[in-house]
Partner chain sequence: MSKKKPLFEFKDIHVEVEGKEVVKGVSLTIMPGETHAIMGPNGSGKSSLSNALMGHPSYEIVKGEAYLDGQNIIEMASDERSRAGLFLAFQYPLAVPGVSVANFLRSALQSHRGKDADMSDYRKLLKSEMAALSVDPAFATRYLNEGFSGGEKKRVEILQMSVLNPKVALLDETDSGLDIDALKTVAEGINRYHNADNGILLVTHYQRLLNYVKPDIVHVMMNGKFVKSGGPELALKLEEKGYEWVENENNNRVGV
Amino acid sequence: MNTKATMIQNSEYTISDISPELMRGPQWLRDLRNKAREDFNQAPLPRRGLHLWRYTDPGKFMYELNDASDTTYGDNYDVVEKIERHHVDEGTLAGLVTDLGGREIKRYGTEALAEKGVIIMPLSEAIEKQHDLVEKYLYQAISSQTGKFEAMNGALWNDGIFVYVPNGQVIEQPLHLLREAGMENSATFPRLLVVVGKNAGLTLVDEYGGGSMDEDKGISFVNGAVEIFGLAESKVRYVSLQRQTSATNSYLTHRAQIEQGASMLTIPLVFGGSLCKQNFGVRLNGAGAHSDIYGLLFGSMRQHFDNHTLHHHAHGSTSSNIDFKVVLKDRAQSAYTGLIRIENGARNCEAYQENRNLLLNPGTKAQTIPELEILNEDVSCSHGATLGSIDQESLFYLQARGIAKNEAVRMIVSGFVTTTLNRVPVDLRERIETFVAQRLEGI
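For the form predicted alone, could you give the structure of just this one chain?
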């Protein structure tokens, strides 16, 4: 969906039962959409200051939808699309899918994948052609029970992307999704459903761009949902790149479920927007399942970020690791909450969690809250957090060798983020390094 939208100042807004999105799809989908609408309307706005809303005003993700509009998109979209289509032609990408606010979804270079049984198509098309597969998984990881804003997406998404990799099929090159938000006073609801079969493999780059450039003209709103299912012995790598524009309020929930022997690598890269709240979670559902989350956030100006990570060990003999790095300059703010939950019957689990924050100047602010919910004693689990400025001894060491202060700071920050950047697919890494370099300018 991509409609006119305005922010409202209270929680009285409700989704109308005549919203056109509620009427789309077969009856089972319409029932789920209407359930999401009812749950959204009945759920109170999360109370400010409680748990995951300690540092962010939930009211800023509430917006009233007006008549549908022909929302335009920024010029940068065409530039990025051209770059990625070139990567497809070169063979460094397995394929490209572009999504203009859920209104226009196109595929490039996916014909060879289709010959291998890989399904990549708009979610609306998959609901018709892959009914049993989609109905089995859609809304199973993210539903109206996940939260009020997840219910909003569940009711109002217009169209999304569906990816299925059959058993035993390994896609060697990354598949790139390029999703563009509308400009001022628009609301988009991107949705993604991914199913990776047994002994199959997939690397997915999920890029979010666009939005309003001028808050005085109006804010862009984005409310996204990503569901990923990795079956037994599968290997999934998921990179989320958020580079939205400076007057965009963005809310994203990601949930993955992996089965016996499966592995999941999640790399959240967070650079854009004015206000951004993201929730990344993985449920480890079978023995031998392993999940890594390696995040990198770079904030500047007055950007406000709020990130939550979750590793839910629902089965024994599973392992996980979280390393989330934050770099802030100017008056940017970051809040990070990370939860490790290990169920009572999930014995012999290993879980680690670390959040490191680097503050480049006075005026920045970072909050970090690591959380453990361990319901049995047969585990190995630890967490840690650091928060501080540039190490003055390291800075002095570099300056004493003739390196200018600004360049020395850039070198220290580069070293801080290098381990995360090295885990990004090669075709994307150069652009990410450019984003980092741009934010270091003027130091």
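In this text the structure is predicted, and so the values were computed from the model without any measurement. Whichever C-alpha set is largest while still superposing within 1.5 Å between the two forms counts as the rigid core. Residue numbers count along the first chain shown, from 1. First, how it differs from the form predicted in complex with the partner chain.
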Second form
Amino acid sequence: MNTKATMIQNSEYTISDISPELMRGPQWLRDLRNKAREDFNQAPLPRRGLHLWRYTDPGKFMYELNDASDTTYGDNYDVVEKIERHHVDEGTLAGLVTDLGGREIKRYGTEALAEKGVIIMPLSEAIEKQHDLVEKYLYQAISSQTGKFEAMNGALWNDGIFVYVPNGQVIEQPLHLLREAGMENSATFPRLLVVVGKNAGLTLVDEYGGGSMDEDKGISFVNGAVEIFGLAESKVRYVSLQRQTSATNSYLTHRAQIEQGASMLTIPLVFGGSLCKQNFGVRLNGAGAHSDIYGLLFGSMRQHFDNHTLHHHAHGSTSSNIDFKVVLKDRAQSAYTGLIRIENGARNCEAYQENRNLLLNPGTKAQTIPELEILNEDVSCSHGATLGSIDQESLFYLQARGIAKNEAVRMIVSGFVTTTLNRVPVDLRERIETFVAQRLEGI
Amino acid sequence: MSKKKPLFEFKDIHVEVEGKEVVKGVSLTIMPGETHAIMGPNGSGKSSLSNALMGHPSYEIVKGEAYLDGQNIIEMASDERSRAGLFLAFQYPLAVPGVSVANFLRSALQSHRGKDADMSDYRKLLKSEMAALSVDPAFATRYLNEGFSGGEKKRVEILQMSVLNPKVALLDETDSGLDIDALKTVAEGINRYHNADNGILLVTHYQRLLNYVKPDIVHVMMNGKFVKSGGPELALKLEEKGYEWVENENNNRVGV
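We have the form predicted alone; now please give the form predicted in complex with the partner chain.
The complete assembly is shown below, putting the previous chain first.
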């Protein structure tokens, strides 16, 4: 019997063999899917020694896929959805989009945005109704050549989310995307395409939840792709909230391209899952473009995280800044690699990168590797990295003021992340503090 | 009139740091309302003594007893000692990034008062204590000791003391690194805190703070021991003649 797992791994099977429904849509899309299928087949499994794969076994993402129609979702999903619907109703969110298993996309409370010309719809629907726009951008930031697992998503995504903000339109409150992974023995291929027009603004909270809670029953696998395009003078704020359950392996690639005078703020909140490899990249394409990445990672139990950031200065007079904080306890592991690439001819660029790791007990493990590829001399660049446990002198200082040891530890951890949180614009900070506090409860 | 009970007393305290004895049997009794000063040259063990009394894990009390208001504190963790009413103003206060002065002190005061205690007076209290110590109100939201000058750190230590209002305050080299104006402000803060019910133990190298905070009793510490005790005039004599004087005097006495 051919399960879908063996079909994906076996290059003789085409996408139609795996799932005929994936071959709907226009010819260009079918061509691109077939190309992605081919590229996936052609690309060897990355070698462990390669810099992006030094810390994580790529074999863990060669998932044995069961029939997607059997996919079930966790009980918690309804609760989470209800909370976010409530936020829409009380007016603190601009809208909610739910995405069940990369297959069922629904909108809630987005009517006011539609009146402003903002387009939010399933990618499958956008391919029909906004054909030219989608064809222009889809696969442009993440192609099947980006890597083997990006090709896997490119071939197998079923449905995704499309968000378009027209020129000059600024959406101040966050649009929340709730992406639910299937439970045990499921594979989910979420995809997101965002285009923010000239002088326009958008804040997105992209939440990844769900998955398998019991390794013995089988893990859940998620392979996601996020493409974001910020046109000239646009302002994009993107929060990636990883809250998947304890037996979920995820591979997520984010790529943004921003044009002249545009700014992009990326906030990876990396909390959940058992094995989570993420790659956040921003390409600065025009003078005055600026990108900030403020990341917070909390790991506990046996969680394994592998995060990569890329700031690609493709144009002169662009600037970028990264502050990525990691807190680990129990036997959690984190690897962080951050690449700053400044192209030849891209003069007068500024790029800063800082990764600090706080290890709460022996048995945790953190790696931090800054990488610079600077192809001209007229730049201002710096990077810093620290690994350390809680300073015993600091602990004594707090205890000497009457604060009990566990509370003192919590205060030091909270202070450690506060210095990053305080960089987040005030209107967005409170929401993020809530997410952080919920995760810190377990630390 | 009934006899007053000692507020803070320790007997035959021996302290080891990494297996090396640095305090070699010191005893002292502070009655309510008293100010004592421990003076001594660098390396005499006076900072080790104050750290050990506060419960620093690297300064182990290997022998001796210590009672705060009749309560044995030797087995207590440092946070318990603090809540029992002991305070240490640090010689080198540490920066705690991301934790504001106001939040830090609120947590500290909350832990002293109890988890569910009313804190509605806190803001007002902090504000008035900051004003009294000429601490810029903007410091409330700054991260504790981060980027503070030496004088600012010491002033914020005294601020913490005023807010927590301990029974006994150990002030470890609180005068070091202060210019004369800062020294006066800090001394005023100490005098304002001091009353007939609490006690102060000043640990200092120089006597200049003692011009502003008058000790009742001065102890001279050398090589891990108290070698001489006396009234405030002892500090002046030390200032005049230097620590060698005590050393020589003691040697002479031994030689008699």
